[in-house]
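In structure tokens, the next block holds one chain alone, the form predicted alone.
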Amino acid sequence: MWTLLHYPLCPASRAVRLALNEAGIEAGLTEVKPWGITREFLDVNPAGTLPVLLVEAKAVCGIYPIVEYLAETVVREGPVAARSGYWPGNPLERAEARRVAEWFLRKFDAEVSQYLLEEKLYKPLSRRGAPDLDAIRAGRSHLRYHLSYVSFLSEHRKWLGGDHPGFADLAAAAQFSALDYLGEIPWNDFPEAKAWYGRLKSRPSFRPLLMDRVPGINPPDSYANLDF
């Protein structure tokens, strides 16, 4: 039995959950609050970051190590290995897919998610003072830039990473889904990005994420609506 140490609205945790679900892997979920990292957790992952996948009492720490571990060890139905599922195409196409995944896991996270999740979710739940309105405005401004980039990619290729769905799409959708829970995505201003997200949102792997709820904070009705 595998166990994922995660937080429901942590984008990196969500990306790994999607990767597990896409491969049909059932893993137990243990919630860890990002603002309340304990000494016991640091013994598992000294970096103090989520997610962590526990496999046979061994810890695989961090999103890229986890996804590469899955790609190297999990075989999907039929003759196609999981590596082709997460990173489809030839070496250059896989390199491009990894670039796009990196964009959302690093750049988007630093410029958008860290601002909005910290100020609108983590800070209130941990009672660390009032939200920083300047930080919220900065995150929202950066968000529109990234939505424009998703729209650009959607106009020039079938999926964000190339001609086939892969982990690049899961990484991006994980970021957007966490912020969508907070009602922060102006989807109607970016119809191409909305159409792309709608296709991801309709995949069976997404259904468990749409059932997530944070006590005291309810998502908008459109969050779990596949026809949003």
Contents of the next structure:
Protein chains: 2
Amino acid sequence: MWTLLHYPLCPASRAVRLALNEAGIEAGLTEVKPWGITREFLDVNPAGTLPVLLVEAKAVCGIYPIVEYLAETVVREGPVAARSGYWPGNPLERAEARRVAEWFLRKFDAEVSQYLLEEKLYKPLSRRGAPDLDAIRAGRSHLRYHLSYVSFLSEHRKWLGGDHPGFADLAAAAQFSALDYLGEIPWNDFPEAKAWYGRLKSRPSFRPLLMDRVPGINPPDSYANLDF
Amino acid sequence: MWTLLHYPLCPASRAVRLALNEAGIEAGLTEVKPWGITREFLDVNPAGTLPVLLVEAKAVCGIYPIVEYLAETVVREGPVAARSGYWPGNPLERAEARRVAEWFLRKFDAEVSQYLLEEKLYKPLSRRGAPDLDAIRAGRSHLRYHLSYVSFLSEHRKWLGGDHPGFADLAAAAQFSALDYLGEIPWNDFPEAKAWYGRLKSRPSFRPLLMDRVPGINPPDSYANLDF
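Switching conditions: you have the form predicted alone, so give me the form predicted together with a further copy of the same chain.
Time for the whole complex; same chain goes first.
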């Protein structure tokens, strides 16, 4: 049995949970608070980042090593056929899907999620003072640019990484879903992005994420509603 | 013929050049200045980052998509057998090598290279004012921590990613080599790291990088000297 060290609203952790669920792999979940990294955790992952997948008493650290490990080893086929499904297509199509995954895991994360999760979630939960309203405004402004990019991609291809669903969609949906929990996504201003997210959200792999609850911070009703 | 859009002292560009050289692949090189990204370049890579590998009129954008593309497609064998050589070993060993590559491509880059390259290279070349001495001090302080980590890894394994040379070594050496051009690496304080870098530096794949020259900024004599 594998164990995932994760935090429920950490976008990279969510991307791995979706990838595991799509492949029909059950893994134990152990919660680690991103604002309370311990020396024991650093012994496992010296970079101090989530997620970490524990496999045969070895640690696979970080979103990129984990998804490539899964792509290399998972043979079971879930709703997405995992082996080819994470990165479908020929090598050039796979490269484009990896570019899009990278976009959301790195660029979106740095420009949107790090601002909004830090100010609206991690700061209050760890009692580190009042939110920085300028940071929240910056995150929200960048978010609209990224929603436009999702709409742009959705007009040119069936899924974000190409014509088949894959890890690029899971990576992007993981980011949006964490912010959707905080009521931050103006879905109605971006109908193409909303339609794409609706298709992801209704997949069985998404259901456990929609049941997550962080103590003291409730999501809006629309968060878990498939007709949002 | 492939073309790499790169900048000579951009660490991620250097990592790809080393990976191509190790596989014996000749690619054309087109210089793009990281501080002067144009609208035409954004049409190729909307993220505005280097490197980009042009293959069959398609763009493979970013270090992570490029190296996985090469790992999937390169069959020729150079000094490092490329197909298995970028990520040698079994899937768990490959995951560990990817963790180390990620460490240098992301963490080292954010904590060391971005400070020192920005202040000592990109700012003067683009005439954007005087260097920020606090930023230089921060980069140098973090650099010593990362050199200690290289020494630590070198004491426990033959190469940084495991017992065989691979892309993790190329990624790390690419970072150090760019800063070595600026005379920033205190090699003599870190003998294990120096021994590891010496083994990389003497590989034929490294030779073209040691011949790079940026107009107006000369490297110290030790930069290209194999007995440094």
